Every structure is written in structure tokens, then in C-alpha cells.
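One chain comes next, on its own, written out as C-alpha cells in the form predicted on its own.
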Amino acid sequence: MGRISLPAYHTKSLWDNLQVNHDSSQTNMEMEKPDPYPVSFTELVRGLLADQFVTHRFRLIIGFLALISVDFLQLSIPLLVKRAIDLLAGQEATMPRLFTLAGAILAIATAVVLLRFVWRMLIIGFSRYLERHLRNRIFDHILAMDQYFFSRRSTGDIMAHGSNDLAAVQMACGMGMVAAVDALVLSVAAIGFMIYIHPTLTLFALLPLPFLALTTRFLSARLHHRFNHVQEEFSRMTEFARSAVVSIRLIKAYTHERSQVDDFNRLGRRYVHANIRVALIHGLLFPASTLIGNIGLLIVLVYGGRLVIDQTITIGDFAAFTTYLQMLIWPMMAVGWVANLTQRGVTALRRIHGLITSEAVLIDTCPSSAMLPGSSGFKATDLTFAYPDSARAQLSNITFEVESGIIGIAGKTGSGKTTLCKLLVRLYPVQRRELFYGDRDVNEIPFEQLRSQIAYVGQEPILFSDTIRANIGFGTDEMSMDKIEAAARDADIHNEILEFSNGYDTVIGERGITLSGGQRQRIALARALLYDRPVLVIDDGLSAVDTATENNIVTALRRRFSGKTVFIVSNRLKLLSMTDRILILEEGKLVDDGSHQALLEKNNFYQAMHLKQMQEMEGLSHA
């Protein structure tokens, strides 16, 4: 390869997952494919849009009617016309007539312009309130969504859905109905004149429209794989996209640009590719509407000018009859275009059907009126756990009870700290029996009501491109100014904020990538410091701190959670030397338990860890 590889977690491996196989083989089987999700149209429109039909129906109707009437209107130009026609054909007509005649043709125009700007508000502005309910569908689903379905579906995709599949749905149901209405009622009546004027000839004008029907459906059958096949690869390049802004300094740090700008190329080429086999469809619908229309032309002015020599219709006839039948191309183009924006509304239906219809593995049982038990300790008895997709389990008959102080958990990589801290905030399921808030087993409360008791700081502080007073009150628009600095300053970061420019207002960029990895630290303790829950868990979040730091927010800790609880996951033997009680993991088991002095007198581990520290320490103080 040549080049330096980044950490698993990033592009090189994300470039890795994005990679599919795209020989001539699998292209041709493409459509061969299962639809990923299999549900009927019916199901479709009963579970995500029928309820938004019922509430606007009103508009509906009114802008349905106006869209009608708009037709009938333009269908009744070509009488006026062949009025005309056959006035001045006859030598009849007069300026008066002529006047008149205009003056109906300037009136009908003048209505249709009207109509058609009510029809346009009232159909396509349903459209948008459409848009609005499924992008709060997909929002309102993915905020309750629990950690296996962010785990299962990438950033990306989810992008995906909320931004290419609601625009198919919203031209789906916009200007794809209308143009369906618009062309059953035009074609229908302008069918209906046709006949009024000449049947035989309406006939032969009419013989290439099965032709465009068969075509229509053998192109359509392919249009949806493959419109099915472009969102995939958008949501591709999108993840790959995201993954690479939020990694912007450990790209530069490794110089990856380029090799970050091929990849994204590649992805970039792959979607066009797609896209461009979406065209080929669409592009063969349009021109097959009006070659069959044009023939239909040809037949009419064949046979139709042999009825006008032998005086079987009138000029006027010949006209308006040439006038409608012109009219007909429009559907006829339309019954490609409408098939062209319902394959992709269904196709993207679908996929946003997938996705709100997904199931969380966690599920709150609990009625919302459950009451939370008095005290703010844990208790865990035989807890064991393994993610849904692991064949092994993280943790094995965990067994220890809280009831406040300040807890350690340490232990080496992959002994399933992490893992006990997502526990105790309720991200991923646990067997009854096996872990207690309080005397309550945390399965008989809701969801809610035992997140509210506990403030979590994790590995990496989640920050927003917003200013420093918003990230430390995030959630909590009532809190004072007081309040902010109070739980800044607990957090050992106030003082630093006052030095930034703007001080509590400036502004951070996306996840803090202005400041220092300490500084995001701290400025997320301040955040869970700010609610004052009875719990606090912090999963590594002091790591990037120094010692002088780690005292004084443990000794804040120490007065603002008297009589509670927090758990604070580090390796740091000055960190964890400075809480009440130690929890030790190891391979997902609690091998040990109890104070720094203890375990520095009887485990292994700790001892090892304590010599590996001390040695650290005075190699620098000899440097």
C-alpha cells in the first residue's frame, strides 16, 4: 500500500465497509434482487401517509378541483379556435365574432392562470406539510432509538433517508399526483372531444398508446432497483463524507488528504455510475412518449386531411381535432414521468418505512407512573451481558452494591468498564434481578425517570458547534448564568473559558475541535455537573486532565455530591488513590474490590499498574 494506515475506527476501514463488489455480473443480476424492504403499497400508505390525507383532505379537494377545472378550461380553447376557423373558412366571420371569440380565449386564459396558482399552493404546499410529518416521523424514531440500531445503521444512511428519500416521497405526492390527475383527467376528456368530432379517426389516432403503456411498464419494472441502488450509494458517500470532516486532524496529523480525496472519488464515480443507469431509464421514457405521440400526429394528418378533402369534417374539425391530439402527448410524456417519480417515491417509501419500523432491542415496559426508589446506589447480583451481535458475553456474574461515595472502576482495555457504565445508564438491556437502583430492579423503571437520576460523561465528550454557555446548558434554557460558572468552576474550566475571546460566547466548532482535548473534557463535566442528578458516571472522561486538575474536580465532586453516587472509570492510580472504594475488571469479570491501600496491598493488577506509574513519574522527573 504505501501509506500510513489510520486507527481501525476511521476511513481506511470505513473504506473497507463501503466496498462492493461491482463486476458486469452482479450489474446484470442487480435487478434479480429482493427488495430489502418487502412490504406492499397499501401497507405503505396506511402506515405513513393516509393520516396526513384525512387532515388536509380540504386542501386536497379544493386544489384538485381547480386543477380540473384548469383542464376543462384548456380543452375548451380548441373549440373557440375551431370556431374561428370555420367562420372564416364559411366567410362568415365579422370582427365583432372575431372580438368575442378573443375575448373568451383572454377570459378562459386569465381563469386558468388563477386555478393553476391555487392548485400549485394548496397541492404542492400538501406536499411539503407531508415532508415536515415524515422528517418528524424519522426524527422523532431516531432520538428513540437505543445504542444496537446507531450500531447497526451508519450516520450516513440515516442522512440518507432524511434528505434524498423524503425529497422522492415529497415530488412523489407533489407533482407526481398531479401530474397523474392532470393526465387521466386531460387525455380522458380530450379523448372524449376526439370522439365527439370523428370516431373512426379517433381510433387510428389512438393505436400507438398500447405501445407506450408496454414500454412504460418493462422500463419502470427496472427503474426501481436501480433508484433503490442510487440512495444506498448516497448514503455511502455521505457517511464517508461525515467521517472525514469529524476526523479532519487525524487526517492532516497523517497526511491522508490524498489518499481521503481518491477514496471519496471512487464514491463519488460509484454514485454518477448509478445515477447515470437511472437516466438511461428516464431518458428512454420521455423520447418513447413522444415518438408514439408523433406517430399518432402522422396517422391523424394522413387520414384526417383525406376526411377534410372529402369534406367529411371541416377544417375547423381538422384543427381543433390536431389540437387535442397535441394535448395528448403531455400524458403520454406524463405516464413515463409520473412512473419515473412513483418508482422512486415507493422506492423511498420504503426505505424510510425500514427504517421507523425498525425495533430497539431495548424496550421501556414500564407505565410511566412507576415511582423512583429513595436512594441513589446500585446493586448489581450475578449481572451479566453480551451485545447483541457478540458470541461472547462482556460481562460474567458481576456482583457488587453502592450506596454513595465516589467509585473506581479500572481494570485493562476490554475488561467491560465501558460496558458496566452504559449498563448503569440504561443503553443496552440487562436480565431482571441482575441490577438495582435503589431496592428497584431497573427494569421496573421507566426509561426516563432512571436516566434522569443519572448525569454521564463518557470516552469522548460530545460537544456542539455552538457556544460554550449553550454546550454546558444544553437542555436546560432556564438555567442562570450563576448556575453555568458554578458547575464551570467545579469543573476546574472557568477560568480558562474567561481567557477565550468572547468568553462563555464563543462559539466551539463541531465537537469542540478548537479547544484542547482537557478543555472538551471539562467542559462536558461541567454540563453533568450542571443537572445535579443523584448519580454522576464518568466513563474515562478525566484522561486528558493533569493531576493538579483531577484534585480540585475531585474535591469539588466531594461537595457537591454528598450522600451521592459516582462512578469514575480511570487507570490513573493518583485518580483513583482519591476515591472512596475501587472496582477492579477483569475479562468482564470484578476480580476485586475494595480501597486504594487495600488493593495495593493484595491485587496484582493494581500493584503492577501502581510500579508502571511511579516509574513513569520519575523517568519525567529525571528528564
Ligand SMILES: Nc1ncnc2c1ncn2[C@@H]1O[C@H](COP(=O)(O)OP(=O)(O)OP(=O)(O)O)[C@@H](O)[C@H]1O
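Numbering follows the first chain given and starts at 1. It should be emphasised that the depicted structure is a prediction, and the values quoted were computed from it without experimental measurement. In this text, the rigid core denotes the largest set of C-alpha atoms whose superposition between the two forms falls within 1.5 Å. First, how it differs from the form predicted in complex with this ligand.
- In the core-superposed comparison between the two forms, the C-alpha atom of Glu239 has shifted by at least 2 angstroms.
- In a rigid-core overlay of the protein, Arg522 has its C-alpha displaced by under 2 Å between the two forms.
- Relative to the superposed core, Arg533 undergoes a C-alpha shift smaller than 2 Å between the two forms.
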Contents of the next structure:
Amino acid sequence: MGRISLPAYHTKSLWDNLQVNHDSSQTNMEMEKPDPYPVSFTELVRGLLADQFVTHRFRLIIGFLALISVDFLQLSIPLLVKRAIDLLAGQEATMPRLFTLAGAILAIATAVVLLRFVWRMLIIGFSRYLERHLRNRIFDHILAMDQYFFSRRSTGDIMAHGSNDLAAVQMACGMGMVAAVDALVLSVAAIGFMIYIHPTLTLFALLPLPFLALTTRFLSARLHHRFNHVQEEFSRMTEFARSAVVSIRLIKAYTHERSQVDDFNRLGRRYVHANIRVALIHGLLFPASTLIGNIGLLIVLVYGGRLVIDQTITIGDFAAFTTYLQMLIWPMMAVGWVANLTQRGVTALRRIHGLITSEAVLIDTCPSSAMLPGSSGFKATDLTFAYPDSARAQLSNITFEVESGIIGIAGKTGSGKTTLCKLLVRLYPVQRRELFYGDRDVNEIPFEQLRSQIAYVGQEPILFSDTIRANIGFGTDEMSMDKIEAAARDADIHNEILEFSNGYDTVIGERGITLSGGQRQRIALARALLYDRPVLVIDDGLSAVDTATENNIVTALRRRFSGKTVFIVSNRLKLLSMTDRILILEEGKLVDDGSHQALLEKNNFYQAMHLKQMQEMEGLSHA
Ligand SMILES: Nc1ncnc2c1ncn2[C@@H]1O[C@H](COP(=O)(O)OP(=O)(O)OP(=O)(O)O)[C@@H](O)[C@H]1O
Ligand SMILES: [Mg+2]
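Now that you have shown the form predicted on its own, what about the form predicted in complex with this ligand?
Below is the whole assembly, all chains and molecules, this chain first.
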């Protein structure tokens, strides 16, 4: 009498699921931290999941119907086998009868295959839609956040929300829900059939199973923990390798190869150790569940065998009973597993909720209908600003008025030049009546409108791993090549671009060419010029270009921005001498404001800077 190996499938599917769980819980390191966002479970579900469940209700209903049908079809197979065995034992079996039974089993098996396909497509598909929906909400929210938000949260933290937390929610709402429903239906029905065969035997046979649930819960929690550790070690190792490759010149220059190899070896050993700890749990989980399952089987063999001898139940009953018992192993393991998945899913959902309900400090309170002033001038009156969590003000009582023209901003490092630029482009909040664009308080102009007036080149040029054309035309698909070229010409980079192998289609960055610092700056500048906005703010964006290039660029700026305003941060005398007016900052205060000539005559900092740069120039020409 061959044993029907249906339960083996279930064990296999659990195994697969645990594997999937690993993959999706990559570097899920922060999961087990105490929950920092106290929100009720109902609130979470209502706020983040409910609409998706409603939208996809038909998909879910059909999916779960398919899942439940699979369960019942599987449960009917032992009944057919029981029938066959009883026929054989009672000498009533004929070939046609056996063929009929075999045909029925084949039909059921085929239906199971099809229906399993259906539920997987529908329910796991749902969990992916849900994941996408949440991911978009997170992304949407992040883009609406201000600088404060990004100074409070690290990129790694945001990325963890975007990958691990979403994966945990997807897992709980996909495989988690499937396993919960499947386990419930299978166990209730299998126990029902078992009770129908013999209630007392059922009671005895089920005794060991709760231990199975507890063991799985305990071990799968451990497994998750240890697997996170593997991921941590893995990312540590890859990060080490990455930074070694990136800084290979530094390593060689300081002859640190040996120590790097030793460190890498140490990390490798830790990674192996972490993996062995995972293998230990894997090694325990399945043998332990088989053992507990087999204890039940042992009881059935002794007590059930006795019932067959006493002719209380038939041999067919006995065979069906053992099959049902085996079928219960998976649901019992699933209980422990689902509990862990749910717990992780809820924690992740809380963190996502915390993220997308965080509010920006810089809030746009203006009606979007507010009109822009006609002029491109700025006026600051006693402008004072402190970064959050900072004890002192980074800018204090800055007062100036600019109608148009090229305005230099100079000052020692840390004097507040970048901070002033960031306030001009509205990256941080400013007090009312301290900063005006045209004749209007910047607080009365909607962000989008004000920002659409200003092009900004930050201190560190930001380029994407994309073509030069895409980098200059950033975010403007319809921008014509003529305009891109004109902007590149004005930024004095056009000729260099043409020298690259693919011209404007050359890819920059990791898998493309490496640009010099000056080239990066000028591509960032070209991007700003392309927008053709009334105000341009360049934060030290020409620090790495030579004097001739500087000259060309300023000439082009004069032409492009006649009647408009350009702020340009620099400490280079040559560049500053070409501006109309220079603001000098010192420790957050505006200490002087005048033309190049005027400052040369009266400002100490400016004179010292002049002297130093003249000496440098002479030093160069003597060399
Ligand atoms: N996000 C921030 N949070 C807190 N303090 C900041 C922040 N950014 C800058 N600071 C501080 O503000 C002061 C002015 O910095 P800022 O970047 O404006 O100087 P800078 O004049 O542009 O200097 P550099 O010439 O080196 O670019 C410095 O003391 C700096 O430490
Ligand atoms: Mg700066």
C-alpha cells in the first residue's frame, strides 16, 4: 500500500516560501527595532491598504475561491484512495472500477494545477500591485518634502522604506494571506474528515501538532534574524570591495594593499560564519517538523492499527487518516510562519505610515493663483536665518537690494554664501518681511512659481548616469537640440563635448566617461542656462575652470541675462572683477557691498584676497 505523497508538495511549497521570504527581506535590519510610530492597526489598514483591497476585490475574490477549491480538491484525493483500498481489501475491485478512480484522480490533479496557477497569478499579482501603489505614495511624498526632512533622514533610511518595508508588506499581503487562508481551510477540513473517520483517534493523533506550530514560530523568527545578519555582512563586504575599487589609487599611493586584503578576508570569514548560522536553523527546521509529524504517525500506527484489527475502521479509513495527518503538517508550520510575516508586515506598514505622514516644515501657504511680480530683483531686509538644531544664526541681519545685473558673493569658507543661495531659491523657510522678490514677500509667492523663475547651480554639480544631452536637458523631454547646444556653447563646454566619442550622446558616470571637475561644473551650468529663467544663482560653480573659460562664460551670461539677475558665488578676483557688484559675507553678516574697484580700495578681506591671488599669479608666471 503506497503512501500518497501529497503532503510532500506542501512541505516543498513551504520551503519555497521560506526561500522567497529570504530574498524579499534583504537587509531588513531595522525591522526588529521598537516601533517608533504608534498608530492603531485599523488606522494603518484604513489609511494604506483598504483602497487597494477594494479596487482589486474581484481579483481577490476569484483568487481565494481558486485557492479554497484547490484545498478541497486535494482533500478529496485521500477519499478516492480510501475507496480503492477498500475495494481491493473487500475483493470487489475490478479494472473498470480502478480506472474510473484513477481517471477521477487525474482530473482532480489537472484541476489543481490550473487553479493553483490562477490563485498565484491573482493573489500574488495583487500583492505586487499593492506594493507598487505604496511605493508610488512614498516616492510622491518624498518629492514633496523639504530640506529639513532630508537632513533628518539618511538616504539609507529612505531606501530601506522603499525596499525592505515594502517587501515585508508585499510578503504579508501576498504569501502571508495565502498561507493563512490555505492553512485554515486545509486544517479545518482535514480535521473534519479525520473526526468523521474516528474522533478519539483524531484527538490522539493531533496531540503533537501544536508543538509543530510553536517550533516553526520560534525557528522562523530566529531564521529571519540570522538571515538579516547575513545580509548585513554581505552588504558590508560588497561596500568594502566597492570602496576599495573606487579608491584604488589612494590605496596604492599609501601602499595599503596588504591591510586591505586582510580586512577583506576578515569580512569574508564573518560572512561565512553568518551563513553557517542560517544553515543551522534550516538544518533544524525541517527535521524537527518531520520528527513531530512522525510522532503523530506513530500514534496513528499503534492506536489506529488496533482499531483496524478490531474492525472499528477499515484499512481504507486508516490510509486516508494517515494522509490527512500528513496534510496537517504544512498548516501547523504555516501558523508559526504567518504569525512572523504578519508581525513584520505590520511593523513595516507602521514605518511607511510614519514616513508618508511626516510633514514638511517648509509649507506652501500661498494660493496658486497669486501672481508673480514683473521684476527679477531681490531685496533682503534684516534677513536672519538659523539651520534647525543649530545654536547660532548662520545669517544675521543681511540687508541688500538688487535690481538686476551680475552680483558676486564672496567671503571666507563657512561665511554663509551657500546658505544665502539656498534661501534665494527657497530651499529653507524665511521669516516674513525679510526677503522680497520684486516687490513681493517671498512668503506670498507659491514655491513652484518662485522656483520657476530661478535657475540654480549648486556647489557640488549633480550629474546623472545618463547622456550629456539628457543631463543638460534634465526633465525637459521636448527641449530641442539647438537650445541644448546653445546652452552648452554659452557654458563654454560645447567644443569639448564634440570631442567625446559620442558627442552629446556620450554617457557620463559609472559606466561612461569620467569628466573633469571643470567639465562637470559647466555641464551643470549649461543645464541652468537652458531653462532661460529671469534669475540665475551659481554657487561656486566656476571654481574649477580656467580664466579664459571664465571670461567666455561671463560674457555669455551678460548677453543672456541682460536686464535679469545673476548671483555668482566665488572667491576668484578675476571673476569678481567682471561682476557689477559684490556682496562680502563674514560669519553670516554682510560686511561690505560694492564694486570691484570700491572694494579694492576699502575692504580688508578683499584687499588681502587680491594680494594673495596676485602673488600666486606671479609665482605661476615665474615658475
Ligand atoms: N544643513 C546645515 N545644518 C546646520 N548647519 C549648516 C548646514 N549647512 C551649513 N551649515 C553651517 O552654516 C555655516 C555657513 O555655511 P555655508 O555652507 O553657507 O558656507 P559657505 O560660505 O558656502 O562656505 P564655503 O565657501 O566653504 O562653501 C557654516 O558654519 C556651516 O557649518
Ligand atoms: Mg558654500
